[in-house]
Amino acid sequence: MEKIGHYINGKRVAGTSGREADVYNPATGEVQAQVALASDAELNTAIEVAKQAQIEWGATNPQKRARVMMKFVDLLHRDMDKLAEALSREHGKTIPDAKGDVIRGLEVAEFCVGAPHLLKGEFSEGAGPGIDMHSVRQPLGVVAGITPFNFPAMIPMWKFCPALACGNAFILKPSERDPSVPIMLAELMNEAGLPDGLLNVVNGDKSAVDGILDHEDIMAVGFVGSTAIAEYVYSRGAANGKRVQCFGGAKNHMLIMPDADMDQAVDALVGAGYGAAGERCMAVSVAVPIGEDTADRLMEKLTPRVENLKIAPYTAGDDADFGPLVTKEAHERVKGYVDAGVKEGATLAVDGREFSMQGYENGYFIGGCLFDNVTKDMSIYKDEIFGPVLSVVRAKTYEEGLDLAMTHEYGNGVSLYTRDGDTARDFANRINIGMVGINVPIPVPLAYFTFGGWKRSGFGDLNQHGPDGFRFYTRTKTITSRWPSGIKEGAEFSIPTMN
């Protein structure tokens, strides 16, 4: 059986802690590998290696760092098929979806090629009598990322690409459920010219997370996962004086106005609600048709589409709409929420709980589930299910639909389908959610904007990638200079001013 260790100082190393976790094939339910869970000593070794390597890397000019990113992008294109196959094998998502996972990370690497421009400071000549002032952005040192199972390529690259481009060293603690791709990415970074020791992948569980949060040489931590853990990471990391950005759960609403193109809205709901088996923090999990007629038209078109979703292992290629859930525990949790929705009184229009595939009976497959007549007091509305379950909540008016999204505890993403520009403008201006789509179902910003939710979907002041990524992984230093010919004799005892 394959043994997956860590990646430290430019090479794969076996785990030495004696602790391991099973890595499953979600399509068959079989254990396909075992991943080492790091000890404190292994984590400390990776941090010390990173600390030493960062000194020279931080002094390397940004253009040379950018060239490493350029080469890394080329290598990602070269190895796209290999990365996607490894990702699908451990996660379960389809090959096209896996390639999308890699590409959205690749786009952040492309943005980081602009590091020389993004790291420029400011300068003011003659800010005072004979005084010049300038600012510079400098790396923090050693930083870390704790990333989730659902995007094992994209989110690690969202973290380590800007961090490295800024001159930091990086410790990556990926999910132990699908650990192969993060190590492959680290190998490609070294092949692209990144010096050894600057990107280390340490596999582990809560012990490794706590070790990162408590270590005095880790200056900043980025996290993506559930809200409960995001809040824990943020609180513990901040209490230890670290800069922390954490992104948690979501319950993304799509409002469908009476004037919306219903075919477009249904296409959007099917793709955004059921793609990747719903295991996306930007998945649409709540549809809010405005008015009974709109709701009836929506359900008439949506129900047969959900009934006819194609579910298959990743080896089926382009013939599958989505694959299995990632683990047996995830499968049981999602089925449990569907059971609860029925018990709470929602109408289960499409029931995918008993879906089974010949030859893959032990896989973690579940069919698409569609609820109608869901109310805001039900658990299937309040909680993040993270599975192929879509809830339709009927709203009588636009204001009622808007209120649903605005009063939910999560504020990651939201979308509106309409032909009316006034409604769209009002919606975009008033909604208290971080990422908004107008006739766009999954409003994930491109790499040169920033990604981040509001309310209990995000903790911290700065978002992921885009300009915020460079701000998060650097600190500003401001220098005020005056030379002897401009200095008056005698001590000055009052605070300097412009008077």
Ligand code: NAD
Second form
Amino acid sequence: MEKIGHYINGKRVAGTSGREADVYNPATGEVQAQVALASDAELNTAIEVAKQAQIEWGATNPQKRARVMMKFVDLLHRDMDKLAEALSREHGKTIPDAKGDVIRGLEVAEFCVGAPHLLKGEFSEGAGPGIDMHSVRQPLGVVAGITPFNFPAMIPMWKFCPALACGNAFILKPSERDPSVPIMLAELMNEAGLPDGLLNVVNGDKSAVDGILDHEDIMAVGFVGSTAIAEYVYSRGAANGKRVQCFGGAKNHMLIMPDADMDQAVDALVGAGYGAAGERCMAVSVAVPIGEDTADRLMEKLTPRVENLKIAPYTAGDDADFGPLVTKEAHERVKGYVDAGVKEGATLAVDGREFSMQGYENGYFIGGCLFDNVTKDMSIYKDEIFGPVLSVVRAKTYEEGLDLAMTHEYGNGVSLYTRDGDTARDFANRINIGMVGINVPIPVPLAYFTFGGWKRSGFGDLNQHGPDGFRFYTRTKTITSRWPSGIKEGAEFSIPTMN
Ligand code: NAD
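The structure above corresponds to the form predicted on its own; please provide the structure of the form predicted together with the ligand.
What follows is the entire complex, opening with the chain shown before.
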């Protein structure tokens, strides 16, 4: 059985805590590896080596740090197939989708090549009599990232690329469900020229997370995962005086106006609702057609598309739409929600619960499910299901549809399909959700913009990657200077002003 340990001080090390978790192949249901769960001592060792290594790295000029990112990007391209295969084997997503996972992270590394520019401070000559004032951005020290299973390449890179480019050392605590790729990424960073000790991968569970949140040498924590844990990490980290940003769950709505191109809207819904088996924080899980006629036209076109989704293990080739869910628990949870939806009175237009993959009967496969006539009080509407289940909520008017999205507790992403510019502009202006798509179903901002949800999808200040990533992983120092020729004789007792 393969054993996955940690990556500390530039090398793979075996776990020594005696605690491990099983890593499954979601397509077969077999345990294919065991991942070590770190003890406090292992975590503390990683933090100590990071602390030592950061001193020199923080003082290294940003251009040299950027060159490591440049080389890292090349190595990601070189190892793309290997990374995608390892990712799909533990996560279950298709190979093209796994490559997308790597590429979306790689794009953040590309953005971080601009570190010398992004870290430039500000300078005001003659801010007062004989006085100049400037500000600099300095690294925080040792910082940490805690990441979810659903993007085991992209989300770790969202975190460690800006943090390292800013001159910090990094502790990554990835998901214990698909731990191989994060360690491969750390190896590639070292191959790209990152000195040992700056990027450490500590595998673990709640105990490692608590250790990070309580350790006095961790200056900032970036978390991505479910809302309940995001809120916990935010409260505990902030109570310990750390800078913390936590991104949580989602229930992303897509409104379809009567004037929308229905074929485009249906293409968008099947891709965004069922891609990656719905295991994306930006998946569309609620479709809101405006008006009965729009709803009827939508269901007529959508139903056969959901019935004919192609589901397969990643090994079956590149033309599958999606693969299995990540674990048996996820499979049971998603099925449980579909059962609940039926009990609560929604119309199950497509039932994927009994789907079985020939030759992979023990895998965690489920077919696409489609509900019509879903209402606000149902659990399938209120909760994040994180599976291939789309709920159609019929709204009479645009205002009613807008109100649905605005009053939902989550505020990650939202989308509107229309040909009308006025409606689109009104929607983008009024909606209280962090990422908005106009005729775009999954509006994930590119690496040079920032990513983050509102309401119970995000806790703390500043978003991820883009300019906010550089702000989060640095602190600003402002320096005011005056030289003897500009200093008047005599002590000043009142606060200096510009009067
Ligand atoms: P999760 O919350 O179960 O796990 C996330 C991380 O927290 C993992 O590293 C895990 O080991 C750790 N963790 C789990 N239980 C913990 C506990 N009790 N105490 C401390 N740490 C704990 O999330 P997941 O199932 O891996 O990922 C799916 C979730 O992530 C979904 O809710 C999805 O919407 C969300 N997500 C959000 C974003 C975003 O940017 N908003 C992006 C991707 C995924």
